[in-house]
Amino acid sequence: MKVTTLHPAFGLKIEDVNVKSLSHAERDEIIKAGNTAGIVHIPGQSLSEQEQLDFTSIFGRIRILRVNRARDSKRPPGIVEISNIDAEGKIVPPSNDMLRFSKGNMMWHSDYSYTADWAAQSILYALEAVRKGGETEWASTEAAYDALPQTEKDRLGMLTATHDRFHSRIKSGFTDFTEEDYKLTPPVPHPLVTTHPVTGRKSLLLGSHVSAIDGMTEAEAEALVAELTEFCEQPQFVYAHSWTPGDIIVWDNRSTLHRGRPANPTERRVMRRTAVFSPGVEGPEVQVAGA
């Protein structure tokens, strides 16, 4: 196993390992990295859907996902497919509901922050990648928090934000929701500054799901989120990944934000994502698919 640094602020790359046949030492090293490094890149893998689920389970209890209507996917529970390919293997047009829904993933967010139980690690595995574009970017909200003046840390530490799944999707132009959807994932509050349960480090919990901040008008809350997000997306806090088939990236939603970047819609792109609950969190067994 070879371990190197991905970015000066955060992230590790782990090579010369097969996640389908990990030794105890390799497994422990990957779990540790997944809980402390923010992001972990493991290249050169070949995984079936079940093998990805098996690997994901080393980090915790897998989130079992109800497929969003727009995705029309036949994947097993726990797998979310992110692609531009339909059930017949053809590239879908940009107007397709699946792609319209996925536009929300191009805004900075933390997976499932719109739920009380929130996601710990997410795992994205690349089966097919475009030749140019389609990168995923991660921002270290721990490193960004550390760089803030103490007076700003004190102010932000007193604030509570509301996270709403529909807020982010509506902003990206997808409004095709039912009453059942709204009942399944109502808005939830989270502190604007959170403490990581493993490392004890503090970070900013931001992203496109934030719809309100207690004690602020809508305009004030939106301005603060935009200001802090702009601070987090400075190059010294951001790692951008260009995908190669066989890449796995594990990221910690408790210490990072992420977003997808535009890809050539005429090229095939197929990714699979899985996620786990935070350790000790007992959330509902079924959640709505999508970040």
Ligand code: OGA
Second form
Amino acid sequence: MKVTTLHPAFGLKIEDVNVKSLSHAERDEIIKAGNTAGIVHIPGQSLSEQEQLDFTSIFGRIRILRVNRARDSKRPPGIVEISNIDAEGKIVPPSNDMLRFSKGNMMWHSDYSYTADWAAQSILYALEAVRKGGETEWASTEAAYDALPQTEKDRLGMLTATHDRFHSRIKSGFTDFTEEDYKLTPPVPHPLVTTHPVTGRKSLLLGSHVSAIDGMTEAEAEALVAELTEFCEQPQFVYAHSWTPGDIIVWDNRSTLHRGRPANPTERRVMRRTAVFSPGVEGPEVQVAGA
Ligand code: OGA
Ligand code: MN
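Let me have the form predicted in complex with the ligand next, following on from the form predicted alone.
Time for the whole complex; same chain goes first.
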């Protein structure tokens, strides 16, 4: 197994490994990387849905989407397909529900930040990739936090944000939710500055799901989120990945934001995503995922 740096601020690339037959030492090193590096790129893999679920579960308990109406319900629980291909294998038009829903992925976000239990790692596996565009970008919200002036760190450390999945989906033009959808994922508060349960490092928890900040008007909250997001998306904090089929990227939603970039709609892009539960943003109940 060969481990190299992916980006000066964060991330690792792990090569010469087969995630379907990990030794104990390799498994431990990948779990550690997934909990400390922000993102981990593992190229050259070949995974069935079940094999991806098996690999995902080394990090923790598999997360199952509760509101999954817009996606292909034929997938096994825990598998989210991010693709522009319909059941007959044809490219779907951009007006398709599945694609409209995925448009939300194009705004910076942290997966499941609209839930109290949040996510720890997410794992995206590329089956088919486009030749141009369709990258996924990650921003290190730890590196960005570290670079803030102390006075700003102190001020932001006092703030609590509300995360609401409908806020972000409505912004991306997806409004047809049911009463039941609203009941399943009501808005939740999170501190704006979070502490990583494994490393103890601080980061900014932002993203498109943020709908309000305590003590601020809507306009003030929006302006602050926009300002901080611009700070985080500076090139020194961002890694952009152009996908090759067989790529796996494991990322830590507790220390990164991510977004998808526009892809040529006439080319096939087929990705499969899984995620695990976070054991808790902070506090004594925390277990290291996979341990
Ligand atoms: C995701 C996501 C972006 C992309 O899978 O969680 O945000 O580039 N994907 O597909
Ligand atoms: Mn996502």
